[in-house]
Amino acid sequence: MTFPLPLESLLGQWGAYGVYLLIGIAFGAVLEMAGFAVSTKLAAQFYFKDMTVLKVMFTGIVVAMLLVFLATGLGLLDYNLVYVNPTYLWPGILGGLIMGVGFILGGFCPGTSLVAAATLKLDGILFALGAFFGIFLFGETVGFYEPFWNSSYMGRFTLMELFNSETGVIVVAVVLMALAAFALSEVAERVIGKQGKAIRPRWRYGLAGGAVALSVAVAFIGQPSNADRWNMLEAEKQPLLDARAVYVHPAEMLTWMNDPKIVNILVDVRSEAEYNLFHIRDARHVPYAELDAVVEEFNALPDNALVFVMSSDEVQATQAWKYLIAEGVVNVYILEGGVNNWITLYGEGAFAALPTPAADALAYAIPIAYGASHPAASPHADRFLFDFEKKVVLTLKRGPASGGCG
């Protein structure tokens, strides 16, 4: 089993909440021990007098980054299921500036104010109450500037996408940048903060060297490709294909398509020419080579979502199923017999069958580009009665789960 673990399915809802509570308490305790419950210590960061905030938070970022990508490279973690806050560029910049001003004026960020409040510090309690009031005001007024609030959406945008670089290169660069920031922060504390040359443990140099070595190891190991991830899952997932447990009869797919409680995503991986000739109602054209562009979207689908992949027959659709499964997408099924089978069942003889169709190509001669305008693209289920074995079972999603320090 790869991480992150599906805690709710393993421990139940309350058991999972217990784990979350323990993690939250531990995180708060670490912040308090680092001095993050003292507003003057936090505010000193902005005057370059005490750089504890940078050191603690940057250390947390570096350690988490190294462990996440090392575990991913070793096949222990599915990075697609690790939550990354979606980027809304301009709202994010404005929100960061507002929060920064509030941090300087009040001496806390929302997370550290709760740490201070937990230790019964009056300024922390007042700041936390102010944060809650600000949340209330935001909720009551967001409708006035909602277009801006949702603007410049960039999705799951990371440094790898920004610099179009390999993960390992970014990991090494971030570690080196952190060490440089630590060195400069100590200079700032001596020169601006007048702290003098404090006695610092020499073993920190060993930790710094270890971080660099670990980052190089991450770069050397690399990150698993889609093929690598499928190889890790093949023993578990290939039997589903062999038993045809994920090949769904067209009548069952049509039933789900007409269920208002289900979010149906129909993915047609055929060529654009075949898609334009005929495709099922609401089917999206996503060629196999472009599946990576929809993985993030599919991993964020709600629990009541089903993804059906289809090709003219089953070959390309099966490959697409493997790709999506390897990327952590759940509730993915294949249209049994593909679009050809759909036309056979619902076309009512409108198209002539080709005598010798190519492999995984349309088996019917379609004279014009119907798209989804032909009646067979959106048949009425009550007009066609077929016996079929139900295959679809909604699976609890394993992620992504939200997070952050607030």
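None of these values were measured; they are calculated from a predicted model. Positions refer to the first chain, counted from 1. In this text, rigid core is short for the largest set of C-alphas that superpose within 1.5 Å between two forms. What changes on going to the form predicted in complex with its partner chain:
- When the rigid core is held fixed, the Cα atom of Thr141 travels 2 angstroms or more between the two forms.
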Given for the second form:
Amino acid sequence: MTFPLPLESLLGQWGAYGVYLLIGIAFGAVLEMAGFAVSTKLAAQFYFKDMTVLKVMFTGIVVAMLLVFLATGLGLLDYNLVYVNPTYLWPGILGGLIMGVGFILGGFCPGTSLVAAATLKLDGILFALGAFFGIFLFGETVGFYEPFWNSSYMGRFTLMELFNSETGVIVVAVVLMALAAFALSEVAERVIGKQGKAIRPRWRYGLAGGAVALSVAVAFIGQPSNADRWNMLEAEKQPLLDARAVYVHPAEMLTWMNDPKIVNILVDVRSEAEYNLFHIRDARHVPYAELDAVVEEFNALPDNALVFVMSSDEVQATQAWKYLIAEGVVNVYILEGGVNNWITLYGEGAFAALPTPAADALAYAIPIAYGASHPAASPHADRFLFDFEKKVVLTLKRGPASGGCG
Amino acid sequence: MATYAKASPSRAQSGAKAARVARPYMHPYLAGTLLGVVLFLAFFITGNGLGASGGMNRILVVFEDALLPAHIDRTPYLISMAGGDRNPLESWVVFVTFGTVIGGFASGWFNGRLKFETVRGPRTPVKLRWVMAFVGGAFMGYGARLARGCTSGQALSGGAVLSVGSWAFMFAVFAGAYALAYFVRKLWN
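Based on the form predicted on its own presented above, generate the structure block for the form predicted in complex with its partner chain.
What follows is the entire complex, opening with the chain shown before.
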């Protein structure tokens, strides 16, 4: 899962921008070659005469989808690090309807108008200017209805989750749906657009067959589970555990907790009962079985965020570390010696040690449920001085920083 | 009506003379396949898809920021792009947008399709076409920001990675255009 690449770490900020520029150039060239600089050709879509818009768009979506899910299925690309537009259902639908109106009145969409303007079409230039004006109006007026603009937010919500089905099934279904849409489009072009045979060459059957075959292959390969993901990373990441490079001394964690420039996420994976008896200030209770629910959030954390996982000792915390690392989360560390070690160092003898504690279980007798209200939950760093080896090294994230139409 | 290139590239045209003859457009399924490969490479290498309206937004905000910096700092939607010392151009999507213009120009140049003209329906006066292009553009720009992405950033990119919102959005765009198409048929036919 080497892809997506950590562009900024590899090439620096401007190098990364250079890559985006090249992608944009390829995008613009393809739009122009498809004929998308010509408004009449785009508008003909809506009179069923020339279905180029639908054909190019759906072919593009299908091909990209097939390649993306083939790459994720083979473990080359990490889907968790691919930007999936978050769903804001109703603002999206209303915006889409307004755009549909703009499309049929003006004959372009924003991307195609740029290409039209670049090839000196005056209507494209005016459309682009109009789009700038519309964007300006939006910036000035969204403040009046911001609650609506932020409503019906569903986060990273995929068709797989909506239909509660395997990725492969959705991929096959999308391919079949697209082929059906193409078949209907061709009927429309023949009957309404009176287009000749030239636009229905034989080779398109080969393309369609290839797409179906590839989608079946994607379904057959499947998508990697968390265990598969860990297996792919084990050779690289297990040595970090063996060398204890990710086990952070409690005093180092406390130092980070007091650093206002760092977003600290403390993840307590113990049982709810143990968590209620005592936990460290701001620690969140996320049992191992519920870690999948926080992956999306953790992958969206800023570059200055640190995630510390902890259990009573280290066994469950190490499992949780593996889980999160396998899901692509960066800057994850384990609290050395767990909460027990924390109480030993910062408890000041408040709790009696149990004579025979179980493995990776609370080793102190805590009489009532303190939660985070006990002084040991938020010790004053200056009162406790420990020598420790610094382990945390902040690394830049891979994948999209802002994402979407940013 | 446009004609299409054959699957295999026709004989190579050479010299400046050939450049003035507009070459036919690529077949939609081939262009779509190429588009899909470009989109996949974007996701594969960077983790981001494509975009256009976001880049246009940021380019616009450069001018707003130069004219009315205090206004930017008072408008929540604009602060995230250009508040304080922030440079609105420091975003990947801006470079995709610049690239789109360059790529469109280059392809138009190589294929002999650079031409000052106003493309319009057979019965639409030039000035009406200009007005409608501007009005349509304004609707597009407004809707694209309301929907957090345009045809490129939402429909194409989000559609390919199977976002529910992007698919709902895509159907809405087509629905909006088809619903109005009959009433403005004289513009295009």
